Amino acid sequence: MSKINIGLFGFGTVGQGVYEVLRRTKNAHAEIRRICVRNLAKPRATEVPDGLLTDRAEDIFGDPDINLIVELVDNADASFSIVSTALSRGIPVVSGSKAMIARHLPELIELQHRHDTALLYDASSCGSIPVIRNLEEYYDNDLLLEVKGILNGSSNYILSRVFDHGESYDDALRRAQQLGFAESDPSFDIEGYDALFKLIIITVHALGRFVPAEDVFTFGISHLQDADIRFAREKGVKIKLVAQVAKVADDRFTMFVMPELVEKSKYIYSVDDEYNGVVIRGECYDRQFMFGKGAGGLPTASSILSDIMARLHGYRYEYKKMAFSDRPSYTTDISLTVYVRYASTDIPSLLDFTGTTVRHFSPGANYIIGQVKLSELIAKRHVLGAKDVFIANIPTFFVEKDN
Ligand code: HSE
């Protein structure tokens, strides 16, 4: 392919960012030929030449000159319909739609194989950080032990503003929305689902395993209260929303998304605002850390541009790890040490701790620090869903293979 002619679906924050990045870089190898939007009349910050916008998908699918589709639509069903149609017609796609990809990845892999075409989606996980292609290509061996980090810019922005700047939670959320970091439904950000979708995609490229969203324990930051912030400050730690996938034995791995009490010595302690940070841990090399902007139009667009240019060289994911015979299996049979703060919900009798280290009682904000199985947290999701309950992981290492 000597020139990429792009049909772009979606012209929101990231779509406009891609348009701007291509315009700024005066890229001679890639050009946006058509942009399909749902509502032509919607006011947009970016002006485009007459005739570039259309509301008819067929203007893109039916144009024989268009040889790449960039899909940045903010609706998982519409996005799946566009991507599966393109792949079925043999047209390669670059997408940033993490919710859609996390839900349909096995099917999307099958479509790529069946129609001998490619779907690239580095922008779906951690904005500008090239985490997917690195996991796919560089970490293509069995040394990988853990991928862990801050994968959602909006919730990290909120926590930073609340924790370090004393702003109110609601003000910080509003600002994250104004700055274009948050999803159109910000509950995806603050309830941990956006981080979960990214973790599911990362796990496919890290360990060759696809785990459906409903099987993974996910707890966000919406129940955070002043008592938790006070507790963290007293202990000299920060509260961060952390997603992680980790091997717990040679043949087993676990994964979950939940707030974590992060000590100063950890790399992710200093990851603030809308930045993301990913720690990759493995045998022989200990830890590596990737840091960068995880949300926002231009940072995410830079990752889309990288995938567009990768197509110039015919790059595609091979999903090699999915074919390994010794892939580890997913388990929730692991013990975690957690901080659970509660008021009226009777946590001590409803949650089965295997051990407790601290029991603290004070009006309106009791807490327990203790050991609990991940499977128990999943089974008691309804209990933990009560508004007066907040839970945070207190990390311990899983497999100490790196000396
Ligand atoms: N809402 C997402 C975030 C955007 O805040 O990280 C980038 O995926």
The other form holds:
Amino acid sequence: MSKINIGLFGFGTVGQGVYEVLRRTKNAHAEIRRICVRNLAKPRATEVPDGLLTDRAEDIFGDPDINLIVELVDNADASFSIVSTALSRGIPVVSGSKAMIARHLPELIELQHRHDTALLYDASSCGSIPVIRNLEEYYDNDLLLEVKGILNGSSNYILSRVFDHGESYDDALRRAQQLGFAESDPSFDIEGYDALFKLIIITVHALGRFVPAEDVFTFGISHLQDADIRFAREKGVKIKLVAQVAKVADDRFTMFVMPELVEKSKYIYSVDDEYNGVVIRGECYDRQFMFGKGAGGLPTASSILSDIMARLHGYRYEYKKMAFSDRPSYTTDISLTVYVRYASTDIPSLLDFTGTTVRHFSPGANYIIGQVKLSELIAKRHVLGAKDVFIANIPTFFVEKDN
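For comparison with the form predicted together with L-homoserine, produce the structure of the form predicted on its own.
No partner chains or extra molecules come along with it, only the chain itself.
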């Protein structure tokens, strides 16, 4: 492919970022031929030449000169329709739609094989950090033990304002919304779903297994209270929203998204503001750390550009690990050590701890530190969803390797 002619779907923050990045890049050998949007009359910060915008998808799909679709819409159903249509017509796609990819990845892989085309989506996970391609190419063996990190820049910005600047949770959330790091409805980020979808995609490329979202325990930071912040400060730790996939045996792995009490000695302790940080652990190379901006139009656009350039040279994911005969299987039959704060919800009676280390009772803010099965947390999601309950992981995986 000597030149890439792009049909762009979506012209929001990231779409406009891609447009600007391509204008700045001298040797891109790529240009945007048409941009499909829902509303042609909507005011936009970025001006484009007359005739570039359209509200008809077929103006892109029907253009024989367009040889790459870049899909950046904010609706998962519309995203899947665009991507599946393009792949079915043999047109390669670059996408940043993490929710859609995490929900439909097996179907999308099958479409790529059937129509001999490619879908690239490094921008869907960790913004500017090239984690997917590294897992696909560099870590393409069975030595990988764990991928863990901060995958959501919005929640990390909020927690940074709380722990590094002494702001209240509510004030930090408002600041994140004012700066555009969090939406007016921030639930996708602060409830952990954004990190969950990224983790599902990462797991496919890390271990060759697809795990549906409903099978993964996910708990966000929306229930964080002053009592939890005081507890963390007293212990000399920070609370971070952490996503993790880890082998617990040669033939088994587990995964979850939840707040974690992070010690100063850990790499992700110093990952602040809207940045993401990913730790990749292996049998022979111990830990490797990747760090970069996880939110914002231009950082994500730079990852989109990287995928565009990869397609210029014919790159595609091979999904090699999915063909391994000895892939580990997903399990929730593992024990975690957790901090659980509660008030009126009777956590000691409703949650089946296999052992407890600390029980603390005080007016309005009791907490337990103890061991509980991951399967029990999944089964008791309705209990943990109470507004007066907050849970955080106290990490135990690979602790002996860090001493």
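Positions refer to the first chain, counted from 1. Heads up, when I say rigid core I mean the largest set of C-alphas that superpose within 1.5 Å between the two forms. All values derive from a computational prediction rather than experimental measurement.
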Superposing on the rigid core, I want to see if residue 28 changes position between the two forms - specifically a Cα shift of 2 Å or more. yes
With both forms fitted on the core, check whether the Cα of residue 331 differs by 2 Å or more between the two forms. no
For residue 178, is the C-alpha shift between the two forms 2 Å or more after core superposition? yes
